[in-house]
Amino acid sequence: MFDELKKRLSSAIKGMVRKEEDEIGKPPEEHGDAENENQKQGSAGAVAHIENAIETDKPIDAQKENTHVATTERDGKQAAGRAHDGREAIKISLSTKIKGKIVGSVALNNDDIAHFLEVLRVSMLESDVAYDTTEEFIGMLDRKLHLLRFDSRNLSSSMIGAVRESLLEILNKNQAHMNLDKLINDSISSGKTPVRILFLGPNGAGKTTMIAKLAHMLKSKGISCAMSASDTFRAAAIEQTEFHANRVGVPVIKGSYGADPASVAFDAIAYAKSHRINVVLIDTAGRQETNKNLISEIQKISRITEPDATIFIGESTSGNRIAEQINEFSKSIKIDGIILTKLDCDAKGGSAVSISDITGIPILFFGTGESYDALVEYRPEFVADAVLPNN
């Protein structure tokens, strides 16, 4: 998962490292072979002497340093041996360890922040981040690479520490919009249960898989819930829901091949709140956005059950195809959550940084995998973590 998205990411920060810590390490500009080799002479009789400051943390001696080049100047045939040895050493003295000892930290260039910005850029927008999102996240980087000094002495975890900040900033729009696990909590704790949940989505994308899924994982935390199978177009998904229940260990409550599926969802509810179940999960048929039957169907469903929660569940190996689709169905129905399935088969991973961004929508949990405990509740940092190098 990530891994094409972590690829790009990481080749674009690295190659701005290694670009920075080569302008860090290099010598000062040369003016002229005669100028240059007088200053390599001095350079190296005072070397010793700004090496040994340098190692030891201690402020070098101006005036010392200026003496000691003066004399080793006028004897121009012993120096200029010394320099022979020494060049090597003076670069590294007098560009890495000045630089890096003395001056700390360096600040980046704009030429430098605008190549780096166009190389994130393509990165993202190969790897199906959206649009809009990319654009946003480069914006906020711009402005704190313009603003940040960085230590010369750790630049690689400087700059990945930069646009991890940023990345976060992106992730953490929209999630503070809902909570599965406090609004099921919180119903519990004041009585008003069940918790009724109602899940729809494309065909395919392995809605009632990842029902299962939260259903195991609630009975896990010792929340009682059951299964409505109201996918009732299709005999086959009746039986694939009850197949996962009775795998998962909950109830399911069923109708026949071709009946009102708000009725069984409607039933489901009676069902649990007779016996105190905590949480109706509602599987729907997979649908596509454009067909306006099963649009009006699904709002029946939502208007005899009344959800708690609606969460639409897609596929994130759709990329941006996704956030289309959850757009349409938002000017039909109102959903509150989003869970990405097969992430584990996402090589690009882009889509996850920028549906919720773009819909505005929270993104709830990530499948990644087929068994029922290949469930990851989404966290930003948990994404932050998947994209970017390891320092």
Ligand SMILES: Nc1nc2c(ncn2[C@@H]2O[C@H](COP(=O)(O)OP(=O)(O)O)[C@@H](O)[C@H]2O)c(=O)[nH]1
Contents of the next structure:
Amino acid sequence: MFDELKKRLSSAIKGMVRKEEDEIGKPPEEHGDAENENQKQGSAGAVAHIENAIETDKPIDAQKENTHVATTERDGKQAAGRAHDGREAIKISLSTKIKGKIVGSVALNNDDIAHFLEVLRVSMLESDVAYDTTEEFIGMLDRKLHLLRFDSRNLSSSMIGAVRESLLEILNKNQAHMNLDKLINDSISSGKTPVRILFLGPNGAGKTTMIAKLAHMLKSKGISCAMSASDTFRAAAIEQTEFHANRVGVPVIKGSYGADPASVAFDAIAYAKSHRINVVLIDTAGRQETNKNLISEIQKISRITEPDATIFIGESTSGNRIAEQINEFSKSIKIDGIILTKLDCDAKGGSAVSISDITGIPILFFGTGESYDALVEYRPEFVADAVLPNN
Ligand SMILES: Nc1nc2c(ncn2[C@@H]2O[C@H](COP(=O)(O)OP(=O)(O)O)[C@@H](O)[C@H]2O)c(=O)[nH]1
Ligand SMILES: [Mg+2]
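Alternate state requested, the form predicted in complex with the ligand (shown: the form predicted alone):
The complete assembly is shown below, putting the previous chain first.
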């Protein structure tokens, strides 16, 4: 679950932090007070020396400067090298960094930012994050990294914080569009029940299992529900829905194989009304977005049941293919929410980061296993925590 994305993002961030730490030297806090004071004076001397050299156009020999600045020999050589390349380079990279070391705040080197963003870009694309989302994220982070001043004593967590902020902006984008809990609770309190929830998606995506998980969750919250076995097409589908409903302990309304799935769903709603059941979960046969007959069938089910929410269920392992499927389905039927199943089998995890951004539809839940409680309510923070290192 998110393994690859986490591994790659962590290594990119750690690489960047190591590089910056190398350049700015050890943080002042690691020295005693007296030494620290000497160091500050030495640092200030070095900055003054370099700035003086820049102003007066004298050659700089940073290596000869005998101070207590934790500027490494390599940094000195780099600084001397940059002196020949141009004064700006020295101003930005060396003197700013030495100053940064004193006040504990550093600006990142432009080349380092560009390299870091490129590593992130490749990591995300290769972990199934969609191209457009990756570009948007990189652009956002680029602006942030150029503007921010980082705490040199805490570079790692400041960097993770900046990446996390940009990621959360992407992950949060569409979440306000739908809140299933609120929909159900509002409908119950205003007496507009049963809430009708229609599920659709490809065959084998985990629709029936997910409906059973949701029934289990609702039941545990004291919300009554019924399942409509409206997959009247696939062999053993009715028995499978019935099996789950019995195990979870909720009623199931079924027809016979080949029966009109819309009429089974209609019966389920009537049953829920007469038994004062709060929510009807309507299971349907698997379908591809390219099958015209099955698309008109789901449109008919939707017309007859007038769902309060239509939810697409897809496997997270399908990667970016799901976003294409949803966008294609959306031309024929309005989809209000997405559930991604089998996250436990998805080593990459990137589709969970970008699918909502690409489709404009919120993610509601993740399926994370085969048991009834292998269900995680979607929260942007959950994804950010799962794909970023802790510190
Ligand atoms: N590992 C894992 N397996 C799942 C998950 N959700 C469903 N499955 C399995 O995927 C298979 C197909 O599930 P099913 O509910 O019948 O899919 P449907 O055709 O869309 O109704 C079953 O073997 C489920 O146990 C999940 O989140 N993780
Ligand atoms: Mg099924």
